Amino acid sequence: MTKVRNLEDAVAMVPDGATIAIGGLSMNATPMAFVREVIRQEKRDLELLAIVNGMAIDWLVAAGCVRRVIAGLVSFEGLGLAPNFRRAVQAGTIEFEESSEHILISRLQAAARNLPFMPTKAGLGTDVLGINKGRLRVDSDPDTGEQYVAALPLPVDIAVVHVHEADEHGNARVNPKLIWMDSEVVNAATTTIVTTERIVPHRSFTAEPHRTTYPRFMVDAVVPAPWGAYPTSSFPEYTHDKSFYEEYVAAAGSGREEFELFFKNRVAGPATHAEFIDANGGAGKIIEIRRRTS
């Protein structure tokens, strides 16, 4: 059975209030397209999660889809920190968990494995007990009389990664390996979206199992997205696309009236993930952010 979807539809999947945990870090493997298009569709209410993550929640804070946000960090790394999502947290027009990358991970371990807490040694001394109670909690070993906070479950309605390959039945794989940390919240989520820069012959991960990331029972569907993480990058393949960002933190420094014109036209606005691309640079701007090795 066929797990392949159109953007529209596997957005479609998507209520408002869910809770959304994006995949990929702040400048790479971010399934951009997915994003683009739950703006698109005018979501709202969202709760999203992410370890650490820039572009994605800022487009959706942006675009007003936000409620919450739970995150280790939300930056443009060397150009600091998201503008949108740090404006909007200032102005409390949405709610701000902060936690650290250790402590999401070890509580999207305990949903994932139906634990009451996942035991942790990250926050011990830090504030991060104090901003996250009823979310953590500091015990001791009773035998031992070690301290050690307690990460109570974090629950994930829907995971979105984005991945290089992928098969009709679900299967997917990012090439060469996982190095970051998507791996959590597709555990967690009771729903997983993949959105892919291929789909390839079942055959071709019946011939190599082992290179396997999701197996496809961790998958609800599968979207052919090419260049589906710009302007982030898919490392080995394509960079991010520094010129877009530089401009999109102009923008949003000009004031209110010329950022909305910059997001119409250079983000929501075209119809296609294809017209996106077109309203980027297109095929120049492919060839400029598209890795060689040699």
Given for the second form:
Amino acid sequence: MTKVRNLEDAVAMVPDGATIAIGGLSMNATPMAFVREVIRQEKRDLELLAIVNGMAIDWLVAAGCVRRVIAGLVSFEGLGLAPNFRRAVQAGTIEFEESSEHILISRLQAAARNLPFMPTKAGLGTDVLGINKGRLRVDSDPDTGEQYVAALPLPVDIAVVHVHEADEHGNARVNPKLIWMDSEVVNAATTTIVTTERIVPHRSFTAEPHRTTYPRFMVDAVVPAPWGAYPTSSFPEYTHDKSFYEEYVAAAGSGREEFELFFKNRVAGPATHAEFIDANGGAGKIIEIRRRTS
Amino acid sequence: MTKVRNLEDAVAMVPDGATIAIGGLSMNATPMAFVREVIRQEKRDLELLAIVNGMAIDWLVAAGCVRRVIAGLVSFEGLGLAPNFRRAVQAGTIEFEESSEHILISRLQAAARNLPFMPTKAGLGTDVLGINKGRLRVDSDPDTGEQYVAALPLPVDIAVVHVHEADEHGNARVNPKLIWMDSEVVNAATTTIVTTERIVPHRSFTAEPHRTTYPRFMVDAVVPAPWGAYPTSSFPEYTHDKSFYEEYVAAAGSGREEFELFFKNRVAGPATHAEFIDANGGAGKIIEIRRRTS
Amino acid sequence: MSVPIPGADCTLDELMVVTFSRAMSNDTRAFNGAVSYIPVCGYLLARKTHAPDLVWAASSIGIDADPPALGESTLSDSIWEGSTMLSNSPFDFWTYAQGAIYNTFAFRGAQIDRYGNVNNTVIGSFDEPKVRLPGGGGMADLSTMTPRIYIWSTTHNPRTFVDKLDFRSGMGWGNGGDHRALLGLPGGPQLAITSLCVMDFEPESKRMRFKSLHPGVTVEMVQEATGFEVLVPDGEIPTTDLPTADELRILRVEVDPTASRLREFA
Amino acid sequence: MSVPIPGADCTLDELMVVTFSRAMSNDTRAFNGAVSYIPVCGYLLARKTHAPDLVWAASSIGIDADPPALGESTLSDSIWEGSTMLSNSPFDFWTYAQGAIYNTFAFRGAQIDRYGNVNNTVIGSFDEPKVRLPGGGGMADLSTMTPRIYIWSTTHNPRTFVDKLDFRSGMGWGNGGDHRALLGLPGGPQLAITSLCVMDFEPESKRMRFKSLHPGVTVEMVQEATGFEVLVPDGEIPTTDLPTADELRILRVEVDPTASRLREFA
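Same protein, different form: I have the form predicted on its own, so give me the form predicted together with a further copy of the same chain.
Then the entire complex follows, led off by the chain already shown.
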């Protein structure tokens, strides 16, 4: 029984109000085709976990899909701040649970491993602890008196991650191997959807079983999504689209109408991911962002 | 500055009385050339950690090198029990800290990560907890009342693991990638020695950086040891030597003198690892245990 | 050593494997440890018959492995052939185990008690053992983490099935009743498949209870071979269902052509 | 934007990178996060000059990377080229970080206080922020785990160097004195390298103290640009050592030929 779904059907699996975790890190490896379809299907009241991200969060906030964001860092790095996210938090129109990377990882691990908490030294002495009451606890070891942070479980309804190859059973792999923190959200999630650059035959996994990242039993749906991380990168195949980030930031800085037009024409409007890439440079862009395999 | 050492010099790094962790699992991937040289150098009073192992423990016990064993399982699986280990524990001539795999892993992780403990559900309700007082604690989560085992740190002086390839800087890799629990002992150890099937040029690591198992800063000495896991396996290159295990068990069952002769001729006597393999079948044995790469 | 089953075209090892196999379902996600031929054969047979989606991680590493034959170890890299994933032990395996994503674990032991707890540590006292056994390995861990536990034994006799364990290496239903749930542990032992019979666990007390008797075996024979009283259910105790010709063929030809499973009947 | 250093053949970015580089030693094991050009250039320069064994994990992933140039991100896969190991974040990176095997971490912030704590979270209150900043990312984690902390700032002015942070995202010496040690945290901030000067931390109070002044900068200029009093050490405050021709050549030609480091001086 194949787990292959088209993008529309996979996004339809996300109920309004769900806690959804988006993989990738900053300008890398984010399932942007999926994110765009979430916008097109006008999902609402999502709780969005993205440990370190920018564009995915900003899109979903701009489109009004998000009730609450959980993250450690939200920015476009040197290319700017995430403008819609920033404005929404400042205006109080979305909730923001700021945490830090290792506290989030530890909370996900506690959820994935059926533990009441995971200990870490992360955050001791910082104000991150004070704004996360109820989600962590500062405790001390009864034998040594050593202080630690008990990171409490963070369960996730749906994890969405982008991979390079998957088979119809749900076996999936990231080339050259898993690098970012995506496995943590997959492990903590009830349901996992992978978007994939390509579907490959099952024998491709048995031929190189040490390269498999997620076994089939961790994956509920496989969505073909070529260039599906665009405008973020998918190492080692293509890099992020610097000019998209720059033009997006510029549009957001030019006023509300200008941004809404940009967002309609360049992000949410195009019906398919291919049309979306066409709206941002088409084949020329694909050639521009291609990188030599390394 | 090269980290390459010959076997004699690397074993000379082990002081009597040290806590030494031996990698591998059961009949797989154990640094047996190193173990044999420990015997030849007549090390004494070692505290030996081997999470799941058989032959390495039995040799070191037979040779009188060991004061104390820490393990979860000691056997030759279907090929028999570890006879010298068994006799020594029954006679009370060595101490045995029996633990379980995940408690040991959790204790190693606590040591490696500077944490006062790692939580796990491992062992709840079993007698393993009672015999490990002072090394773990049964606690309950203050919020939920959920019980857990706090596994206290287990620091290791010297870890010895077997790999397929290493460069002179200490970068090392296991083919096709790390599978067993060796990384846990390496992470918890003050000093790590890798024995390697072969030394490869540094560019071999930069060419395929996703395959590197241990980065150079985790490795203190690199010891060339072709067929260095024999008579255990080194997947995917060669398998364990079933007949060695069987003959070893038979010799141990034939009486003390018979076993001592066997141990001298077939294990401890030969001066080099090559001579040791020669004493157990030589080139014919190497051909017999070779497996097709998979 | 192959033991014939009276009136059937199969042997005891085959009956046990097939019984184990049938207890598996399509959502079984299992792994295995050392000297585990009966369950390993059972997982493979189930996958090749009624449970095509069953997950088995060979020696807890080789997911969906399909080895052409089994050797002298169920914990070694020799059974990884055909895997779709060689999973990493510290990172992948222990996460799937702790998270009860792997939902099925089978163990046996030198001693087994009425609640399905087992001893693989010592005969006699821990500090001054009469017999030092191999140790629990991952038994103490995985028996607490895994919801569906299966026990098997090829030596149903009073030395194995004892009133009181010398050491509890693996957790079954603990002290019985709610003990496991009170400790926050999921599920518990489902079946004990032995050389004489199949037992389940009475839902309240969690004590072993007859489920079926192998052909030619009586209640009295089992009671005599058991160091505690096996509960007798209402109604007649059925005879253990025999393997079909198809199951036998697949087991003998495809799953275990070298009959490695007989290593458990040494 | 390149700022010339008076009386020297280099610019401010180069002076800061070289100063950072010289603070590194042969046993430095470092990684980096977002928008970290000064430290990334510093690690590479140190490795190519006085500290050949220095470890740098590019974007915390690409160990011993040797990229031909830096781009518009120090957190992306574009700087992994030449790595000897692409390390796995959840398993490798966080173990090396928690274990203080990675011993060196550099951060900056929108606000920095006298103890080397930083704020990258909000200006104003957390619940009703005047300005929502990007967030701390891994700063709260890595600042507690790593023994050798370096702070840099390309904007030494009273908006950045404040008497009181609006939010403590990253842990320096905390409340000063023994605070860090009392929390069981290793080491602490070593240096703050800014657009005006270099500061260390007075050993008892852990307050920022002049170590050297960049050419043309006076104590008064720094005090005016700082929202707290910078301690003045005994004796004369030296001028920050200038880069050598060799350092400048290696930085300009080998480490950062596209001058990505100027992105920090926008």
